[in-house]
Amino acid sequence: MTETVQNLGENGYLVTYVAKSGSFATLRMYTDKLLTFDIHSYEVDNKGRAAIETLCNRLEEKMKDVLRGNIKRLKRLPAIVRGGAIDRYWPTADGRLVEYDIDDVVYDEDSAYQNIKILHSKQFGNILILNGDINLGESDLPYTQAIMGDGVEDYKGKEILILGGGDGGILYELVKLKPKMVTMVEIDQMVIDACCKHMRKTCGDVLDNLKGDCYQVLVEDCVPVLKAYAAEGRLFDYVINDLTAVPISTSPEEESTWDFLRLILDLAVKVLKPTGKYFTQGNCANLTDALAMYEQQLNKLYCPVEYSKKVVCVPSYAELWVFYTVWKK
């Protein structure tokens, strides 16, 4: 390789290797006493990985035999794969990036709203993201039951109203437990097809049609479906809402997204009965100012209403989650 050094004086030193081959490496030594070594190769196959992982190897021991055993703390990390045929990496809603067993790209197209795909994990099976988020996997039964109250609410008999829930699952768990009516207000039709094609173990059969028993799915923008029924003064026993989390900005810019959330709160608690239930994600529970901020937002409604909320952890999230239950006090 062809090695060319750069003394940055008071900042330490940059050395950089160059192959013939085009794979480089950088050594930066700062005058802390850090130091770092990257590698960047260009590698199709196992057996280039495996070659890499065995230089690694040596460049450890002959840093530790250089340094005289003066290494204090060694970190190696494994490395990020660039421009491969499938996308492993997706951040936690708090900015941590997390490298998931994607072996497959199931489903990707963009609809009229959105970009959707769905991604096979080995551990999470298959995985709704909406426009790079992940919305749910197949292993994400603790979110359904979550967002429906954990198995404590007795829903027979009961009428309720679903706000998004594309993916079907809270629609399958909610028609086991016999309900007088469920409607999902959904947009997004090529959601539900999706879904209904390739998340099968998360929405059963209930997305095959549009009409069931003791169900209905309306493909439509749920505002205006929300103002008519608030007008004609139909209520419903529990509203769920499964349209989107809590923004994670409170910065101005965001004012938008918070003015939609306070909208679908004040619109949701209109068609809730007196002794009524709302359901509704929150955040990941480390993003504390933007939950504190969400529930700012519970004492500016049309009328009081009172709130508990839960931490669960999500499988395919990769962190806690809050879920908030709303009532009129």
Given for the second form:
Number of protein chains: 2
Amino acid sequence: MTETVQNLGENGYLVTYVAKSGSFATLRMYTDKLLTFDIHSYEVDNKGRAAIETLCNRLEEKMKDVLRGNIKRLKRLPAIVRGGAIDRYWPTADGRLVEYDIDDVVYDEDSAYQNIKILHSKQFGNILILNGDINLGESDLPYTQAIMGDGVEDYKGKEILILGGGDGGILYELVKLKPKMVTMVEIDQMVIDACCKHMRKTCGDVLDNLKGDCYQVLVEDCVPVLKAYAAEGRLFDYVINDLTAVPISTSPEEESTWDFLRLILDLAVKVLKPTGKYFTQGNCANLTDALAMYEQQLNKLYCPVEYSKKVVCVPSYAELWVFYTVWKK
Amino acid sequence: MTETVQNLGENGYLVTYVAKSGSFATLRMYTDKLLTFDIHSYEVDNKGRAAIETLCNRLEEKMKDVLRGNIKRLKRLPAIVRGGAIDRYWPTADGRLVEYDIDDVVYDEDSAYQNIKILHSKQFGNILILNGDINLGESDLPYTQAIMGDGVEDYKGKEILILGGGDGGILYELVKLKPKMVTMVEIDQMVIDACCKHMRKTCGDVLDNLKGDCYQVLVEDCVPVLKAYAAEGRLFDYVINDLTAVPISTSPEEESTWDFLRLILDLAVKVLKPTGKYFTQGNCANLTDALAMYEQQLNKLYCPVEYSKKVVCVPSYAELWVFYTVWKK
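Return the structure block for the form predicted in complex with another copy of the chain; the form predicted alone was the one displayed.
Below, the chain from earlier opens the complete complex, with every other chain and molecule after it.
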């Protein structure tokens, strides 16, 4: 092992240890008595993890001894695994580091619109990740229930429009409730195919065909479809917007995310019956600025609307999520 | 900036960059084309974070350019903050790294039994952390509901014994349901006092006094209390075990965690009416071995019992949790 000590003057010391194996460690001593120690080790199949745990234990003992118990705080963090076949780190929408219990890459493909991953979590089941954002886990029925109005709506005999929703979760729950007709408009056939195969706890058999007794799936960009419905005066009892947070539509109006969101909102409200309801997911509860901006958009629609919101715990998200209900005033 | 290149032969290269400010970076090139780059920076009040983001952006651009797009995967992780007043990293029971949105240390004291922390999370409210384990957030009514049988039990006129439960959550929810008498046995007065002051969304005013019309709080080790109840033949309709996962009792029987768990189980079943129910939290859903061992203990009690379990999403846990119901055969 090679030890290199660098005196950084008023900024303390940096000591680097390099082992022949290529593992290395950095010890940084700051002048305010903070000490950080990082071990970087190249491991195949986690074989060396026990040895590193032992090393860390010894290091802790040694430091307690050398500093004679004068340690105010001592914290050891779980190892961060980089470069493996499985990526376990999927930060929250508010930018926090979260390690998931991912143990298998079930699906990983680029469609014309986005990167589509389905990763297996031991506890959450398969999780759909679009462009790096966790969309839905098989554990996440609470998401679907929240975006459907928490079980208090009577969907029997109703006409419903789903925007997006390629995982099939909303469609699967809706068709159980004997609606008159559910129309789902999802742009990405590859999402539908991947979820049909790998998210069956979420979508059941509802994506096996794009058409059923009381539903149809249109594989199209929802913007022109909404425009056509608005033009012909077609109205729905419910519009459920389950589009991804970051728009993937290629409409010319999409100059900014907010313009796109307002465009969708305006069109959705246009195809809503006077007594109709519009459901959508908003954002994580912590992004209060983004939520406030979304609510500002609601005041800029072609017709006045009212809204309510609720905060929901979606199991695989590791953060609370806000859902909106919007209706015509 | 000082650059030090170390040729590690068949193990690749290690390059260390040290700035005059004391910030440093390590670039490790592995021979299988994995490249890790770590920036360590000493920041006061997060001031330099934007500059580091810019540096990372430039680095990504540069690497894409140098490698002519031949990058299969490129992942940037959120910065890990160490040594600050606020510790945001509270690993899950199954050992995964989770960064919480902690923005304030509300309480941090050592009692005779354990370290007690109450940290404020923007989304979860105040969170009680005992010996480094997240116990309960103010967001976590689902925990309390789960350990009370999910709202299907009729507690009216019943006699209930709570083991532990110092945060007052179970007691607060129970007294709303007009029980005959709730007896709570919590060993740590400091937990009660801290939660009474800082977890009021969880405990309401129920901990303001240790006695109410239909409840009493005994600040004692529950083991001798249970033994006394068993000796005098006192029986309860419900026993709710809300003790911490790692025992803090000092009973002589506590030779191992499992012995302690079985001791508590045996005593709890002894003070249970023939029709009574015992509720407890088990462990995180991923620790299947620990759950199986717990279930083995259930087969070793002084009298035969049956049990059911359910998996519950507790908002602040970032992992699914198993709860048990146990009853006499």
